[in-house]
Amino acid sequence: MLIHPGGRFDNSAADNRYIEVRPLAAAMGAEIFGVDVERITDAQFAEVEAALFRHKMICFRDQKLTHAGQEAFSLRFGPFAEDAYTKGVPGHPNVQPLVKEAGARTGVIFGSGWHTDSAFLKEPPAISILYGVDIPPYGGDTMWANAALAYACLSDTMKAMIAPLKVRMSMGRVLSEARAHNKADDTPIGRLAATREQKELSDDVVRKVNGAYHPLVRTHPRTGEKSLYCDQTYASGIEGMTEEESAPLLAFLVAHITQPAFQCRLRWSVGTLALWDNRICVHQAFNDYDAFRREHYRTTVAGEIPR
């Protein structure tokens, strides 16, 4: 299963007139230069959007974004998505604060475990946009893995076998882990942990635990690229299969997607803005900065029913 770069690996930058693109790794990811996101031109945006689809994840350094500026940039890609976990900041309901205070000890942090954002929704978000404000001196990195490249590197036999399958995406595992390991507080995971004191789950939580069935192989609506749509966090079964049948297949696919050859890693700094396309990659954050504060703000762009 371990693959080394070569053959299908081409994360080279396209020819651009208005931005500079430098790839981060062989498999995916790129850093964009020459753009002030709050003052981006239409010509620059067209190349930025194309770079996002090509590299799956892109980032900008040394940005100075207001909440309104992040909202405006996000809306260039499309309307805001439903946010499944968090509450927006005052006056900006679609800008979601992701903050871990210095010294906070949590069993599960928001964003841990390989996942594609809110895949349990009927219409999962297409694009996530994350802005770093307070960054640990070390730790707190984010990693991505290229689910489209992973699909391309499967055998033809495996592709044919999984082509008609639908995967169940559910928030159930996150809910169980939050209740087992975290204290109740006003954080996304803390609010889930607080449900252990409730006699019944709210209709909204039940909806997310019930989840949705999506194609195990989905097609990007803009580029036509096919990718694996499963992850470690939300994928909980395959339609028409028993758990004993689906578990080994999902375990193989998750291990295949997230192997080192398909990954890139981002070391955050103050003012870094990262974007990724949830339809063609997975990502995870690390809980390795307990002594330091970490503050980010996230917006998400609405997606479509996966096809």
Ligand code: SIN
The other form holds:
Amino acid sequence: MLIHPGGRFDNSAADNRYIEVRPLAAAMGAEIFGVDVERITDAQFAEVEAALFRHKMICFRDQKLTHAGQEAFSLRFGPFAEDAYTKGVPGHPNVQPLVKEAGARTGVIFGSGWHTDSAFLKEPPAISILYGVDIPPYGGDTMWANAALAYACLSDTMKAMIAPLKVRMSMGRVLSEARAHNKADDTPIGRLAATREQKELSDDVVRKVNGAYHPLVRTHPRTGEKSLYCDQTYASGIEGMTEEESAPLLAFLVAHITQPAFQCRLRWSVGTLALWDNRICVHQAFNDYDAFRREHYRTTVAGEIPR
Ligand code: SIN
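Moving from the form predicted alone to the form predicted in complex with this ligand:
To see the whole picture, the full complex is given below, headed by that same chain.
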């Protein structure tokens, strides 16, 4: 059912003393003002973390962050997560470069398709932190959708039906698309494309394709909020169901979560830093800026086994 904002929608800002919060859309997202992220105080950090859990995605403009500064900010939320796709930049193994050169045409870009980050891991990352360094004059936006609000807007009967289900999250679809559409190179997707030439997949890739079973409805460990844990990119089946049974259910849930009412969209500028809570929202990048360069750096914060 196509939802219109109202009722359960409340993306208003909480009362804050040390930061200013301006919500981005009816469903989710907020821009934070009054913070220099490299010099954030403990009092500001407490409000920033609460704002992240409340709005699911938050962003700061005009930040001047070194890799070390991004690492330090990231570590305030918790230890680094396993990096499922890259090895980081020299000297900063946990700072993942996401760079697409001007004129580079790729079939699949990193982050395209609605997803929650590295959901195929046993302990997927809780929070992702993305810093924009080179931004196309247009295109290259990122969109998010609020999976907790999407859950809240389901009927009680649907909620009861899906409550006990476990979803299989697998890297398989990304691997197949990379092999079908991308050239082999030293980018996260290019490295997957390069497996075309290999007789056998590495144990690491096999582990990620086998993936993990997670609750389809998960409970946020800090706020207790329930959300749908399901996406277009990694969700590939339901435990105990045939493909014919699970595919329509997953397709419905993905269409439900990603409908316009639950979304917000970020137009990046140089120095924008965005954070999102993977436990409770999905996001996607666009492959719509072929003529232009885009350079971002990402850190991820370790999560828990979803429950
Ligand atoms: C991601 O999926 O983490 C990347 C998003 C983006 O590049 O906009």
